[in-house]
Amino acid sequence: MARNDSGASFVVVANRLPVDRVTDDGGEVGWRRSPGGLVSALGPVMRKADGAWLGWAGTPDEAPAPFEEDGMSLVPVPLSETDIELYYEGFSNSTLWPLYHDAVAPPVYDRRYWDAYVTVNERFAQAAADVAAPGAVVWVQDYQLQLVPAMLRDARPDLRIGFFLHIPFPPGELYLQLPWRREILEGLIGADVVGFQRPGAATNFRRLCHRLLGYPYRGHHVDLGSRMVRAEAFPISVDVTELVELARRPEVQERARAFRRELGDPDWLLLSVDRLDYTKGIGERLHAFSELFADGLLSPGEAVLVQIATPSRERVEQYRRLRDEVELQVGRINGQLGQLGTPIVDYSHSSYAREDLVALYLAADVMVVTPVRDGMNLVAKEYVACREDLRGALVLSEFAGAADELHRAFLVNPHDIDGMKRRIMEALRAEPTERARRMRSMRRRVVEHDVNAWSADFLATLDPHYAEQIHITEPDTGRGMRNVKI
C-alpha cells in the first residue's frame, strides 16, 4: 500500500457509503442521503474537516468514481457479488452477527468467509490508505471491518485510527468457538481507541487480548509495549434536534392522530419497530402480548400493538424462515384472538418514512423494545426524544445497550414471558404522574447526551487535537437544544 502526500485528513470507512442511489420520474440516476444517526454524527464533521467516507455504494460489480454528495465526498469500494456472498452474508453476518449476539442463532464457521473478509478487509484498508493525507484521523466503523485497524496501521503508521463496533462484542466463553479469535483481536488492536457501545463489551475485549495475545490491560487500556490502545464505552445516540422538529410539525401531529384512528381508536396503542432479526425477540413480545388477551386482561379493540418488521437480510435462508415465521403467529394470534375487523396485532413487513416513524411514535402509548440482545437500540431512544409530551411508556430490554442510560424505563427480560406480560401492564396502568417523572428522567439524558455528543466524545478521545481543531473538544450537547423540553 503506497502513502500518499495529500488527502483528506478525516476519513469514515464504513461497509456502506452514508447515500442510496435513486432514479427520478424522468429517469435521472442520482444519490440521496441515507437515515440513521450515524450519517446525522459524522456529516457534518466532515464538512468541517475536508473529510471522506469510504464504503460501498450498494450494488454489486460497480464502484462509480469518487463524487461529492451533500457537501461530502464520497470513495465507493467495490463489492463483486461473490464478495456479498462470503463476506457480507457469510462472515459478517452468519459468522460474527449471531456469535457476537450471544450466539441466539448458530454461528457458521465456513474458512471460505473467513478468507472472502481477509480479501475484503485488505480492499477497504488499500482504500484508506490511499485517500488519508499524512496524519490524519480514520474512523472505522463496524463489525465488518474489524481487521481494517491493523492492516491500515502496518501500510499507514502516521495515522490516527479510531474502531467503533456497533453491535455487542461477546463475552470469552462465546468470543473463544471463533477459529479465528487471534486474528480478530489483533485486527482491532491496530487502532488507538477501540469503542464499544456498552462497558462490559470493552471489558471482555480487554480480557480477551490478555488471555489470547497476552497484553496486560490497565484500566481502560491494553498495553501493547510499544504503544497503548483505549477501549471503552462510547453509547451511540439519536439525532434529537431532526426528531424534536418533525415531532413538531402539524402535518405529522396530524399523521399521528390518523394513525389512531385507522386502528380503531384504541384506549392503548402499543407500538414496536425492528429489523426482522431474530435478535430483536419479536417472537416473544407477541406471545407475551397475545397472552394477555388469552388470560382476559385485555381485550379485543382495548388494545392493539402494531409490530412494523422492516425487512432486512431477504437474501439469506434463516431471515426468510423467521419472516414466514412472525407472520404465522401473527395469523395464528389474530384468528384466535381478534374480533372481525379489530386485530390483536396490527403487523407491516415494511419500511417506512421518517415522517411516518415519528408520527407512529407520537400515536403510541407505550413502545416496545424487547430484543434479546442488542448493542444499543435506537428505536428507544427516538421514542423517548420525540415524546415531549411525556406521556408516552417505554417498555425495554435489560439486554439493549439503551437500557445502561434509560434507567426509567418498564425494563424486562423478554424471555421471562410472564415478567413481560407484567410489566406491559405495569406500563398501561401508570398514573399520568408517574409516566410523565420517568419520561422527564429518560429525554434528560437522550437530549444531554445526542449523537453529536458521542462523535465529539469518541473523537476528542482519539485526538484531542484534531479535535480542537475543528472545534469538537466538547460534545456538542447544546446544539439546537435550547428550544427542546425536558
Ligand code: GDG
Second form
Amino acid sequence: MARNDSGASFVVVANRLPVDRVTDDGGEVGWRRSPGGLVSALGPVMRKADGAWLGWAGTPDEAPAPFEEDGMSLVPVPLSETDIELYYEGFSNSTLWPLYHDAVAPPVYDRRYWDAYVTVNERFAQAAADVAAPGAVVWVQDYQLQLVPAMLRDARPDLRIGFFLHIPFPPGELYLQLPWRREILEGLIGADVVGFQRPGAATNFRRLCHRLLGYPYRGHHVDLGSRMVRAEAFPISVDVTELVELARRPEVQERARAFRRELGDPDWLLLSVDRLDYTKGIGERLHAFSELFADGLLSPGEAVLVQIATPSRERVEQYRRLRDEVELQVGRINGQLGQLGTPIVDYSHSSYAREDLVALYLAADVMVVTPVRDGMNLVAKEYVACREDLRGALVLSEFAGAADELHRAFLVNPHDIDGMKRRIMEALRAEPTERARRMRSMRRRVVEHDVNAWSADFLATLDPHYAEQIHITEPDTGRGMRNVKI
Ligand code: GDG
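Please give the corresponding structure for the form predicted in complex with the named molecule, as opposed to the form predicted alone shown earlier.
Time for the whole complex; same chain goes first.
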C-alpha cells in the first residue's frame, strides 16, 4: 500500500469501497471507480494524503487483500451473507433508514439486527484502528457505521475522528422509538465532529444528547466534560467541474436532442431521477402529474414525465412492494390517460450511464424532485449544475435538504397534491427571463459550494492544522470553479 509502515494519515471508513468489481471480455477481474460524489470529493484528498479507504468490496463472504486503485489504497472489510441480511438489509435499511426518514415506512425493531450491527461496526472500527497512523484523521461515513466513532476512540484515543450522516437525523419524537437510542448516541459522540446535512438535524442531535445522556450543549458544541463534540451542518454538494464538462460535450448535447425526438418532441419534457425508494415521493408525484391530464390542463403529446427509477435494495420486502405499486400506478395512468404510442409517464427501472443522465438533465424543461424526506438530494443539485444555459426549471420538495440552499426552486409540499399541481404548472409556464433568474441564483450557490468545498469545510473543521498541511483549502480542490459561468 502507498503509505508508510506506521499507517495511513487519512482514513475514510464507509460501508462500501468506492469501486465496483468488473469482469472484462477475457474473463479478467478488475475494479472500476463507482460513480458518485463521495469518491470525487475524497479522491483528491486521499491521493494528497496517502489515505486509505475502508469498506465492503461488494461480494459476500469474500475479502480481497488490500489493493491500490486510481491512486487510492483500498482496504476491503468482509461481510458475510448473514451480515448483509442482518446488519445491512436489516438494521441499516429496515430499522434506521425508515426511522430517520420520518418513519414514512414502519421501522422494524429486531434484536438480531441490532446484534449484527454491533458486530459489524466493531469489525470496521478494528480495521480502521489497524490502518491508521498515530494521530491520523479518520472520517467515518453514514448511518451504517454510527457506533464506529466511539469504538475507534476506545481503541485509538490518539486519532482525530469525524463522522458525517448523509441522511436526515430525526427529532426526539421519532428517535425515541429506537430501543438502542442511547447506544447510537454514545457511538456518535466518540467523534470530534459530527456532521449533518441540515442545521435542524444537528439541533435534533444536540438536544437528544442532552435529554438521553445528560450532556449540556452550547452553540454547536456538546460538552462531555472531558472534551467537546462539535455537531453542525455541512451540506454535501456535487462535482460541478465534472458535470459541466459532460454537459458541454457536443455528443452529450446531441444525445439530449435525440432523447426529445425519441419522446415525440413534446412541448414540455419533465424529468425525475430517483433510486426506487419510498422516501422519494414517486407515488405522490405521479398522482399530481396525472391529475393535470385528468383535469384537462395538459394533454398527451404536449407534456411527458420521464421517470427514471434506479433499482435499489431489491432484497428488502418494502422495496419489492414499492416497485409493484409504482409500476401498477404507471400502467394505470398511461392506460387511462395516455394514448397508444403517447404515454404520459415514460418509466424506466434501470441504471443509466453518467453521460445519459446528463443528457437527460439537458433535455428536461422541468426537473421534478419531490421526496417526502431526503438528507440532501444530489439530483436537484446535479440538474442545476448542468444547466449553464439557464433554461431549465426545478420543482423541489421542501423536505429535501437541498431546499435550504436552492430557495429559488419552485418549492412544494409533496403531500399537498393540489399545491404540487399548481407549482408544476407555474414552472411549465414561467417566462424564460424568470426561469433564468431563478436558475442563475441556484447555480451561484451550487458552483460556489461544490463537493470539494464540502469536504474542505468538514476537514478544516475537524483538523485545521492537517487540512492546511495537505493544502485541501487551495483553489484546485477548494471552493470556486474557474471557467464555469454562473
Ligand atoms: C443519499 C441520501 C444525499 C441515480 N440514478 C442513476 C444515477 N444516480 C445518481 C444520481 C445521484 C445519486 O445517484 C443519488 O443521490 P441522491 O442524493 O439523489 O440520493 P440517495 O441515493 O438517496 O443518497 C441523499 C446523498 O446520500 C449524498 O449525501 O443527498 O439525501 O439519501 O448522484 O445522479 N447515476 C447513474 N445512473 C443512474 O441511473 N450514473
